[in-house]
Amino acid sequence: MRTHDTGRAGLSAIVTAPVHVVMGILDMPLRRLQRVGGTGGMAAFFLMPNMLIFGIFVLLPFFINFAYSMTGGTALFLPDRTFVGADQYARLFDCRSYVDPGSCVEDTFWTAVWNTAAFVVLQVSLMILVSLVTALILNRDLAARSFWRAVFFFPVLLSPVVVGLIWKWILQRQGLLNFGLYGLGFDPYVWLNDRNWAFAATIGVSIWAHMGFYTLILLAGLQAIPKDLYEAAEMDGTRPARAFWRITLPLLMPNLLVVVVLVLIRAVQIFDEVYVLTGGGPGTSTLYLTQYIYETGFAAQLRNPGLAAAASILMGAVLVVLTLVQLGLGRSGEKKGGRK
């Protein structure tokens, strides 16, 4: 036993020895910062790292968008481009009418824009309601819950190029729904052919994708409330809908507004499922903006990336503001609630 106990020692000194040797190599230089920076010069010090990524690939690929904005023609590169000031964003605007996308210059955007629009509000009002539905179910003592809990979240590893291929399979002419529609006695339909039925799949593949991770949120709100808050509820004769709309949504507001935050930035950003499962069609009923920007910067024949930077500075532009109006109504009414 003593025999065992010394080869784990010394095993564990092996180990260890190179984090020592690191740390004492380390430990000088620090100490001298910590004498001439203080608190202040040490916290800087350690977020230098993750600010210097933050800057290299997020400041830096913005201001490099926005000069992109501000340029004209069909070149790639920034130095070979012509400088247009705000002509791109000009042209984004241009509009007789911006409810009518057939009146716009760049009819185009605006089809993407208000598809977009339509899609970001079913889809974001219906994912969190499946969301939060299915945490109160998976919450309950069901038998295997955590089997149940892993299906429902067994979407959310896939690559969403696999989620789009999946659907795209089963929506098809020939597809699996087809065949058991077939089997039933009805004539098979091409499903993505159909503007709103096309529509709809968009929707109802991003809910199924994703819905997994936006439940496991909600259900990590549901089980920090303390049960003693449902057990005085229940003798009260508090009936079950009651305590839900005066106990459960007002604890789980923190939860759901994250949750709501990162629903609306995913719906706006929607691109990878919906461009392999539809390509935007049929004609541009399934058009969405990010799709607009990659075809309009990238794939098209006369391909613009000068507008395509506008547009996307644009749609990151309402991201911020809906976040901040989101994140302003959320703590509005944590000091309401506490008021109360």
Contents of the next structure:
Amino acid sequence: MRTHDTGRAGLSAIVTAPVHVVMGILDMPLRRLQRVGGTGGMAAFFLMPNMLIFGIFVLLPFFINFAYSMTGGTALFLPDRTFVGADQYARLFDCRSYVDPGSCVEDTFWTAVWNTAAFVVLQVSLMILVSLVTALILNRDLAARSFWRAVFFFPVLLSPVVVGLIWKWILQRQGLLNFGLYGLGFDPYVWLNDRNWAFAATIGVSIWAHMGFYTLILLAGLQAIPKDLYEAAEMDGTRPARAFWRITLPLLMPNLLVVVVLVLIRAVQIFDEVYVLTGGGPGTSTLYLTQYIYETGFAAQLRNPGLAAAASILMGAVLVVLTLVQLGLGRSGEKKGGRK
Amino acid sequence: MKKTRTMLAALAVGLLASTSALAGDVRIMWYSDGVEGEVLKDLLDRFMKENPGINVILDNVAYSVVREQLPVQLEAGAGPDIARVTNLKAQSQHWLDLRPLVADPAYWDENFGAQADWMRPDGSNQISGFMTQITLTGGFANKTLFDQAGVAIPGKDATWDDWAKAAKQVAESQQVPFAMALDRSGHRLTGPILSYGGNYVGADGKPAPLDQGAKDFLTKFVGWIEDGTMGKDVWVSAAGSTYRAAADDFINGQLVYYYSGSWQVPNFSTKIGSNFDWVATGSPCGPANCTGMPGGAGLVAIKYTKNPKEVAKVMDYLAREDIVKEFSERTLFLPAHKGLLAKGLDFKTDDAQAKAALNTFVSATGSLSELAQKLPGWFWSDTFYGALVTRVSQAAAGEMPVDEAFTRIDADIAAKVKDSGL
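Could the form predicted together with its partner chain be shown next, to go alongside the form predicted alone?
Starting with the chain above, the whole complex follows.
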């Protein structure tokens, strides 16, 4: 009878055998390549498959999208489209005043821009605050700590469409919230028909759905901070608030920076759960940039892929700038920290 | 080792089969308003037994998939082999000409010729497919609520104002949230607009700016949403041209008067059952006429199919008089088949309300305006509908005055015409 360990060793041999065979075949050409090109070239050689996939699936679509943004017409096949230069960009920027979407030719684009800006400012600040507070609490010696961690992480596992549907069932006219309010003697209220409540709901729901992921990153950062730093601070009589500002926050900064960048990118791209929850309404009060791009490029009758592509290029440019600013701030913070 | 190879081979075949059409495969993209998906599956199972060499795959999808994703697939030269669509004219360049492929083109011309132009490129004699049902927009009233409120249901020639007044009275009396609702759809808005004398078609055949008739009804409509006569949830709840129906509110007894169309009859018959009494009321009248909007879904062959002969065979089968008869009688849809309409149908339902509703819609076809009959075959209809929905919603949500909405509708449509290069 074969033992368990013997079986595992057998399995390992089956898995590694092909690798040995491949490496055996590649060994001689790789050595020759290294002799000719040096070791520096080897890195490029091994990066090539990855770069190829990245190029085909990321860079190439980016350039194709850029090409689309320079074309007009309703056809989808690029060679069938007419070259219009920067006309689509000019149309997006054709405004008397950028702060008044009503004065723009593409008024829904600017409505979406300002809605997205408001969403990003509020959602990113609240998301970081809530995730940080949750991570700090979950880092303490709580009873059933693993259970609470799972509870906060659970919504991350749900599809955004499911998240949108769950909250729609809660907030709609005959939803759970109104059922509860009615039971308590209050008049039901149509939350999703109210501009302010609908906007707040999109922020709240997106925080609920994704905070678990960011909490997890911050929790990992908190657990990497050596405990003896806090013990030493406690012996010196440092108060917990001061320990937070002087020890926790500076040492958590690399994780926080990652979280800020990720939250920011995700907030600018918000679409799926909001599309299901409010459909961009009431009116256009929760119409965000990604929905505008989707509607213009795909859902509208006689769609305009060129205009949608131009709007998506602008959105991408804003994201790149924001990310660079974040990284720049992070690096300058690190340098300052180093001087101290 | 042999077992592993067999499994890998099976996996490879499975993957290939899941991603590409095999010879003899015919894939149909289908959406359902009621039970018609089940009926079609039944009919196709019989077809496959009779034609073992043809494998018909029925993809049941949401209407929004047909509306939003199919056009993109078609533009990319892909998609299913057959699809059930409502946006027939504007996409007609993607339909396959079945004339050289079907067994008897004269049968198609004779029985489906009246609507053939709705789904063919202008100026051609192409056979693209056939209408699975002819629909007509019209109203439904919750009779039980009217009876309980002691309010008489407005008569045949009642105006939109009469219905608004009566429905509001019933809603207030019976404490239901919605007096009236009209689907969030440009097609649905168009019936009443035409009854107010509106006309979308310019002298050159291209879209004209909104005229006084259209403005009059739209002003009234937005006013009804603002004062709560018309349900706010349907029109204010989404941005863009997203479709929203109020059928569930009517089915749940939350709505007194619902303006939708004949395709709701089987849905109501199945879902309302004996919960309350309801009646179809035809289209209310405006100053110009009492027209509804005709339409329907067409089953069309897609020209990018790799199996055109098999597609034609499936289409010939589904367009056969006995099959159309069975499909219509079991789904409670009005067929487009001329011969069948002349012979009459025996709808398979014990629901007297559904039968009466279907008869109401049949008699309402007599009051259709000339323009209403022209619009399903007009290239720019959907462009007009999309702009109407987007801007009227914004006005209804209080984002812009109704006059500005009119200006925006005209500008949106003009931009679309310019973008199209036509």
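None of these values were measured; they are calculated from a predicted model. Positions refer to the first chain, counted from 1. So that the term is clear: the rigid core is the largest set of C-alpha atoms that superpose within 1.5 Å between two forms.
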item: Core-superposed comparison between these two forms, residue 298 Cα displacement 2 Å or beyond; value: no
item: Per-residue C-alpha change between these two forms, residue 46, threshold 2 Å, rigid core fit; value: yes
